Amino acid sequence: MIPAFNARSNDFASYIAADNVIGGRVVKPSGSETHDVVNPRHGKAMSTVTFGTAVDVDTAVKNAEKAFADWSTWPIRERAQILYKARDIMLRDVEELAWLVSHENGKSYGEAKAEVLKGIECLEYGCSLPNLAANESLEVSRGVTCEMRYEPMGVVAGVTPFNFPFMVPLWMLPQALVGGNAFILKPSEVVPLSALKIAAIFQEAGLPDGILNIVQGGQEVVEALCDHPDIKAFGFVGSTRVAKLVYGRASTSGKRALALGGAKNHLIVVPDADVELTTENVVASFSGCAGQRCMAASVLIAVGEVDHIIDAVAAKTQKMVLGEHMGPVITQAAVERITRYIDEAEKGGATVLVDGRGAAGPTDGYWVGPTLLDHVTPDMPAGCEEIFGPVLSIVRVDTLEQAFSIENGNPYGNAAAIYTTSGHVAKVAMERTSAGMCGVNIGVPVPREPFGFGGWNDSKFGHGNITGWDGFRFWTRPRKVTSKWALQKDWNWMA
């Protein structure tokens, strides 16, 4: 259904034009708009795009309907039999996966390929499911029994982002399919490639015809998926903006839904801090996909006397070379808009400790040098706002009290973490900070599977995580049922 892509190193490679895959086939949208998928590293456009309509949600739906029909009354280790297989498929195309990813998402090979296995990873917790899942049951009172059952929604969709084309639909996927429901699928439009491999993976896996869609295309297809009357359920990864626009218009069609959105997150670094590891994790952190992740390091707040921990990330940040320690940016619209909070911060005052702006990279893509910007203060917009790039922002305050008052004041709850060697003072971070995801001395604190992945404050709109667990449950719904077969002798009230 879907050729194999053949790049295996950095230069240009094109590939075939995105289109829909719904029923088990490929489609042409029905949209006129048409755009280009960009290789970020090169500038160049490696595909197109053609957006879809709300027409091609209704027919993704319909068809969706028909094969839950069968789909549903599978057992579930039967469904888990399929993620089975298509996990076996993925570590067997793990190369052309990475290679995939790095060319229209701009990461390097091995940012790529670390994705490629974090997605593989959120498939094997879906195979084992059917253990997790498993129904409860007990004797409630002599002769009644009360069971939970978890039982698909019916037809759900998702909307995933650009920055990790391959991983975020896979953290949706494999509860939505094992819990019995269809999936309806629109990844992002600058990056709709990975998508229709992991169709054609699920595919060859024997997944039926229907049960994953893909539609391309924009706000329109968006919007058409939060309205649509039979679309049970709704997923959403993306900016906050439109993650809170999102919820609200899913949720008043009566859907249940959960919109992650975006990030601020702070390290907290205490003079106690071992200096190697801090260096080497605030690096990876604020530079380490572009910056363009939701849990990258953004503020770096520095209590007390640190320079020698700042000077030690600053050193080695300037040894980073672009294209091989850090690859572009998605788009000349971010170089733009990156650039932009590094001159109005200096403007305001800041000192621009290490410079990206202007930064060559080895060919003509997207490129912007890791930045650290001093003396921050926490009104203005680098200090407050979700840049998206590999800018750090360096805040210094005298005590851990104050610290904290500017971790909590700001709107976002994503990720915190604390760089300290005193167990005290991380259980006191832990305690104190306003974020879902934490951290001690790690600057990426994504739980790893089986815990789920979900912020706070306005990272998220909904309840619960959307991976893990809480995964499962958002893709189901509960029935309980309370059985008696025969009269017994000594009576209560349930009987």
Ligand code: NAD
Second form
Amino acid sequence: MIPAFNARSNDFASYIAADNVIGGRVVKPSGSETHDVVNPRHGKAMSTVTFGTAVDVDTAVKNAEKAFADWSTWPIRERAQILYKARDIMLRDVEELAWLVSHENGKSYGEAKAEVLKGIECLEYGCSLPNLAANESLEVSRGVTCEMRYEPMGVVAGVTPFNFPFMVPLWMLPQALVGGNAFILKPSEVVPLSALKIAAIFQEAGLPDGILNIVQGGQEVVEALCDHPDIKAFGFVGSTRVAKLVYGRASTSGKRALALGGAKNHLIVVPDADVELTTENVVASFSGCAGQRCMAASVLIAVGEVDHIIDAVAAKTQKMVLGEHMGPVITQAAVERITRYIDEAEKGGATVLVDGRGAAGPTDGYWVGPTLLDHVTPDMPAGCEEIFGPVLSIVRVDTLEQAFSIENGNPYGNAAAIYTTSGHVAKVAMERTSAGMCGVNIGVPVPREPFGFGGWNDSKFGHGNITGWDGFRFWTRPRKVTSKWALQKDWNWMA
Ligand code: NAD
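Same protein, the form predicted in complex with this ligand this time rather than the form predicted on its own?
Zooming out: every chain and molecule, the one shown earlier first.
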């Protein structure tokens, strides 16, 4: 369907135009708006994306409906077989996929490969669904049996962000496809290429044409997906501002909707924390993927006398080499936004312990160095807003009670973590923090499969989680079948 991406290093490489995939064919989006797909490491266009329109959404829905009629009749085990094959192809092509993600998103090759492997892990969960979805059945009274079936919704849609171009689509596709739906995916216009590769892999694996469609674009396409009367469920992952908008819009049009939003994740460090473990983990948690993770650490709440740990974190951060330990951020606008947050914090009285402003990387792309801000207050923008860059804001408090109050007071609720050697302190923190995904001595507590991914508060709109069993429940609807049969007098007719 599309050619292989041949780059195997950070050297600049161009790739095909990012078009739509509808009905198993690559087709030009119908809009006139085009955007460069810029490799953030080099600040240079590696491809072009043409935006689709509401017309493309409607064409995709029609193709999907046609394909759904047959696909939805396949036994779930046969649908899962496609995922097994897709997994084999992804493992065969893991180098290509990792380099593609690295080029379009900017994350390092190692981070990109980890993303691809995590995406494959999500697919493996999908492979296990036929076993997990075995029907529950009970004789509820004499001769009467009640049975639960998970049936497809029909045509469903997903919209994904720029920061995990391969993995986030795979948060949705395994459950939705094994559940028997036909899918329309709108990837981020900033990173539209990995989604094309996913579509090509599923096609090679034998997924019938029309079951996975890609429509490129921006707001118009997303709104058309929210509004289309024949799309039955809508999944979204992105910023809180947009998550709130699309959750409302898709729900108003009668769809089942789940929208994951942004985050401001707090790490609480207490004096008895293990210095080495905490230092390593804190630095990796705020600087991994250049801080562009919805699970990235953003605020460190230093409880009491923990200067020895902050000094070690600062020393380790200072030694980081751009291009080696951390990749670029996604755009020049991101560089400016992140720099503005640091400037404002400094003006507001914060101390810049490690300053990433103006840092030069090894290439001409969009670089910001890892940054540590001390004496930030929770009401400063750097203390309460999502920066989405490699910046850690340190807030000083005297007691754990104050730490919980700051963490609880933030509107988001994706992740929270505590660093301690005390089981009791860890237990209390896991009871008192207000986040859907919590860590003990782990700053990026991503629940691995089969545990579902999803935050609380302003980090998620809708019920349930996007991955795991909740994901399967989201993309399917339960049918309860209650049966009673007249007694067969001649019931030995098989003999
Ligand atoms: P974004 O919200 O700007 O874009 C996400 C998607 O929404 C894209 O496909 C984009 O085209 C579309 N979109 C943008 N503006 C829109 C509008 N006005 N109307 C309709 N659609 C619109 O997010 P991003 O910058 O691509 O990604 C970063 C954000 O995603 C961060 O806030 C991060 O925390 C969040 N994120 C959250 C999770 C999670 O699981 N909670 C995971 C990854 C990323």
